[in-house]
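This document opens with one chain alone, in structure tokens, the form predicted alone.
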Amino acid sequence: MEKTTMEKGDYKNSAVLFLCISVFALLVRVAVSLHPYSGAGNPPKYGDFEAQRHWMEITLGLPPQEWYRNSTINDLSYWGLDYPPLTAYQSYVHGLLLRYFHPDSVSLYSSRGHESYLGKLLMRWTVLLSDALIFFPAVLCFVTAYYSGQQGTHKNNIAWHTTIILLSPCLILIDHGHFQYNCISLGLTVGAIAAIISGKELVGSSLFCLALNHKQMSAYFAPAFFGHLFGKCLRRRNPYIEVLKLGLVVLGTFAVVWWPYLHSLNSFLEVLSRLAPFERGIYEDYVANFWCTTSIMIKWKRLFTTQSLKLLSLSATLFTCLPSVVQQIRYPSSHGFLYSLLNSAFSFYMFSFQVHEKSILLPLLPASLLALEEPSIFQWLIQFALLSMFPLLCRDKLVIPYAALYGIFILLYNAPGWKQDARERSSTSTAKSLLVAVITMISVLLHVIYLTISPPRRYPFLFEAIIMLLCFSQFIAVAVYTNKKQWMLSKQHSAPMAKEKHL
């Protein structure tokens, strides 16, 4: 009885105590949303903020059938939908809250460029609510999974693990500043990862699915789920079974999702060609990935037709990712399939066609969900991801909540209480220590020449330049290491594993 009652204190305690960290979360988020977003005051197209609105209006004012469809009525060069149904979905279901209380802000035709105060808090407002109905329950359902049946694992660990989780300046800065809707997908993504974990492979399965049709850069993943999933399904007494209830599974989420357009080919095929964006070249911006990097010695675009780069972008991509998911077939475990999550996204980032500065957030994800097993490897991405975006930061005005939320970072991963691995700690020697120092020391010279320069006429994109190169570096590092990492537990799996019985 004891046992009991301290078991129901100790539950209560956590809920009391993951309430008070998603409400701080929270009201970081809505400082942050006081702050300019994408494209504020910027006509013609202004930016992804009346993306997203634009959305809304179409989704209220047209069929279904006609969403992906060019016409005199739905003008697709003007911000046309470019994600799954599910995105779209999604902005109906916004739509109508901001009909309800301000019509003008998403009215057909009329509302383009709409920016009156009331649209812009409702719009602040539609993010937030994703953010606490979403991102923050699958956060706390990992949690618990992840720490269920630990024994030793100390208080103050979780409740810094959470923490870290909620408030990782990256997502907050594109959601709440910028202005996406990564939490929805990313919440769906950490919700499957749970369920994964718990042992219900069929409902994480379909939640996946579902982050798939909210955005298809929720793909990153799929190779670490597909191998962490079929060498789980390998060792179960019928694996054709299993493999066929996945199947099933996946096949009946998108068949939901995707219903209204599956009467006919051609409008799948419409919903289709607006998902993979191959017109616009294999890199936009200056992105610290493969393509963008070595751009500055191979003119990739100009060596190469668009088909050969779609090409070399699908081989690289699943020749680098392979390795991790061979190691999940042959020795799948929850913790190995959290690095290999992470090594999968890594892969897409550095060598997928099309990636864009905020595709960082993907592999910061599980990144994130190892955090209290790799701290520094953790604090060193969130330091390079920062910088990698400070670029288009900077141009959305959002310096201020940039160093804020820098900030916060810095004193919640060096707040005193939770245990880093004193072996992690031990084993850095004096040459390491020196290197990172002088590699942090660069990038904090860097935003300040970025901010202060100006760059010279003949290389205008020449700061821009530097900091790629510099987080290209820091990630190739990261991602030589981690996947080193997964392959060392497999030694943890060496002896012959007994299949597991069907329940």
Second form
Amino acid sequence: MEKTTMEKGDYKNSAVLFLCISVFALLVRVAVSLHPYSGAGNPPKYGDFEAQRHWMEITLGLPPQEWYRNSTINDLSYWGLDYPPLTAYQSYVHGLLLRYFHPDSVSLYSSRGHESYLGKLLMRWTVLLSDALIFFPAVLCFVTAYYSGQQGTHKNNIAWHTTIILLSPCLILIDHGHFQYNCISLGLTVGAIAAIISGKELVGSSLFCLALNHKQMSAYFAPAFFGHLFGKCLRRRNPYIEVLKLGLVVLGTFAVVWWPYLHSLNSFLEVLSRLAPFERGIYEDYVANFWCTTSIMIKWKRLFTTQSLKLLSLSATLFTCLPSVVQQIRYPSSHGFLYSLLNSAFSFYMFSFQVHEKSILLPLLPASLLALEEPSIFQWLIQFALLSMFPLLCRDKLVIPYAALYGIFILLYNAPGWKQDARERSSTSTAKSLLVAVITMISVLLHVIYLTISPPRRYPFLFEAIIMLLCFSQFIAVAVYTNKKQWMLSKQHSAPMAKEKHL
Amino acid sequence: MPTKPPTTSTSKNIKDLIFITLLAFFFKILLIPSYHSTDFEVHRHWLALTHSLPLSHWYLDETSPWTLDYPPFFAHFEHFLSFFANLVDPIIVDLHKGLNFDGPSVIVFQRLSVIVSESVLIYGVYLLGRKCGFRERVLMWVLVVWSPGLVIVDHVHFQYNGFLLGILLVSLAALEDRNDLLGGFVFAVLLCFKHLFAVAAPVYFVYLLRHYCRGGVFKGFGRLVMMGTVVAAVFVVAYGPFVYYGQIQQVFSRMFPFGRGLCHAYWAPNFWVFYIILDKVLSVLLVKMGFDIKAPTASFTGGLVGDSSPFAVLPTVTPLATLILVLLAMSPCLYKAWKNPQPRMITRWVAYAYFCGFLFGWHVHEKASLHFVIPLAIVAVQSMDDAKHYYLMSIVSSYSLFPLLYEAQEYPLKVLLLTLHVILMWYGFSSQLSKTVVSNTSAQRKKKDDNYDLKKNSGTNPRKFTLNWIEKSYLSGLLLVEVWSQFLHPAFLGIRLPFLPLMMISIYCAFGMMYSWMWQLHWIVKSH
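Show the form predicted in complex with its partner chain, please, because up to now only the form predicted alone has appeared in this conversation.
Zooming out: every chain and molecule, the one shown earlier first.
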């Protein structure tokens, strides 16, 4: 009797704690949303904010068949819709909200480049709402699912982990500062991971299909999902039926989302061609990935045709994520699944075609889910992910929230009373900690230099290039480590099993 | 913020406090681009004024309608800041070109000046918390540093209350440490920063007279002279130059602008709200009964123009009447301070004095509630009853500040701030205080407090954090008031009766404030 009341009290306490963390996370998001968005007051093309607003305008004003089709009203060269249908539906729903309160901001054609106090506010609120309704519950589900399987994790550590996931600075800066809806696709992915961890594979794969249909970038995780689910199915009594069930769910979800475009092959291909913008080249700006960094020495764009580059990047991506997929097929485990997600997202970030700075959000997501196991790796990754986005956020005039969120992250990471037992600090040698200190110093210095000194006229993008080089080297180091770690898991995984057999 | 396991080492303790402070610091930095009121330009103008003009012209200048109306030390503070402002961007301190300047440089500079000057507040809480247990100290810290009222008023609306309240807390800490001379000195300095803090002067006077100036006639008199000299010296430093320039009358006329009305444009939730409403009701009733009642020509918020009274039935209220009422309300506390001046009671007494000033004073602004909400946070962690009382009172006072931020952009901000505050208080009070290993002295105090349980709820455990049904329904009513005034009123009534939402908030919050004040009064009367 006494125990049940105590459990009840504990449960209530945890609920209050989660509420507290969420409200704080929301508060930080609201505060960040006070700052400017990308392309504010910058005609004629503005930025991502205008793109999202334009999609609301298009989806509200035209029937679904016209959304992806070039026409006099829907000029695809002006922020044409290039995300899958779920983004279009989301734009439609948010557009309804905007139209109700402020019709001018989404009126067809006349609203291009619309900027107003209320317009900005309503757009910001749609992101906040999506975040609170999709990402937050998904994280709650993940944390409960993940820790219900592991008894004995200290409550403070779980609270710390939840806080770290919800207050990931990169995600907040991009969604609520720069302006995007990554919280939806990433939230759906987290939901999918939570479902799969708690054994609901069908729900999980359906959720992941939704994520894929919101942003095609979610495909970064696809190999891991495939490997893990396939590996699990192979261990069931009827592998074929299990695979069939999953396949049907995937096909069904896709069919529902793509329904308006399935009536003719033509319209289907029309949408598909919008989703793969190969004409934009293998890389843009200064992304800290393999193609862009090595282009300093090897001029990929000059040496190869786009066609062969596509093939090259595809094979490089698949080849590098193969180990983590194979590991999951052979030894599927929740823990290994998270590593596999991280590794496959890294492969895509490094080697796939047309990667943007913002795509670092995708490897960051599984890294944040692993934050309690790999606190220092996660912290390191966040620092360089932030640095890699620094030039972009500077252009958006988001230096203040960048600095504040950086500070909040460092604080929360070092928060007193949390995760002591999980923090691995004994194993660091002096040489290693010296290296860490030097690299951190360089990173801080780069921030200052980028803000204060103008680059030499001959190399206007010198600092961007240096930032890219530094971030690339760190990302590669982290990716190699996590790949190694994933394979080490399988040894640990098989060892106790062998012991059991022995017994 | 969320739980910390109990630890004994002090370095750990300090680490927690730094964590909370820095978290608030970074959050406040995020608020830099939020809405700011005309107070922002007021303070910017004072930067320019003190930078460009000699001391003798500070209280004469009329370049901007926002003339200097704070005491000299605050002007010196602005002068000090203007030095840095000049380095950041010379336009900020340009008397003419800087008028209504609100470029990014001035916004970042002034916002940061508020954030940095708030360190005085943090120092004050640090001093006051030294003798508390670990949990209480963390809780107290959270209540002050994350106070939604302070964030709303200082970091969004724009003022320097954190800095000024910090000086008050430093003074209170000195008094609690039995360092009366320092306490009196710091309070005198505070009065020369902002004269509104003078409301607590009677409590200070009585307390210092009885606590400091004792030990026989001779020694007592010597100490009185000592204290008098120190306080007088502070005032001489502040006002001496203006006496020398022959401007002292000018300075006072700036600092005490008579001719403002009883209430501010938005009625602060205090006693006068009931007085006004009673007058309205009575006049309507009497007119219905056939009496000939003339509608008042003057308004409450405007000045006292001529002899016309803003009231139809009830006698008009003069500044002198409010002063007497404030002193009358304060008198039980003064009596207690006279009878038994105890250092551990001083924070509560001073907070109570500001509470009286808030409820019965002349032309009170709703922001003045911070003057007692912040000191009472120190008291709140002393016992469960205080915690319960603070819970209600701080919610009401924070909510009554909502109309300050009337723009849509800040709406989620203020709502979430208050929500976070409520959750933190609930979590902190229920999980921390009830678990605390009560030290000997505070256990005795707790025993005493239990006797004063106003609710007389014999069934509830006094050490458990629960509210009684009246308090619960009152707080839920707050939610209804908010929903009505924000959403239902515009939906149903549109632009008709535009004053109704604000009036509802005032009246509803006034009930909570009066209840809270009576609770404190009761506590003080019953205490030994």
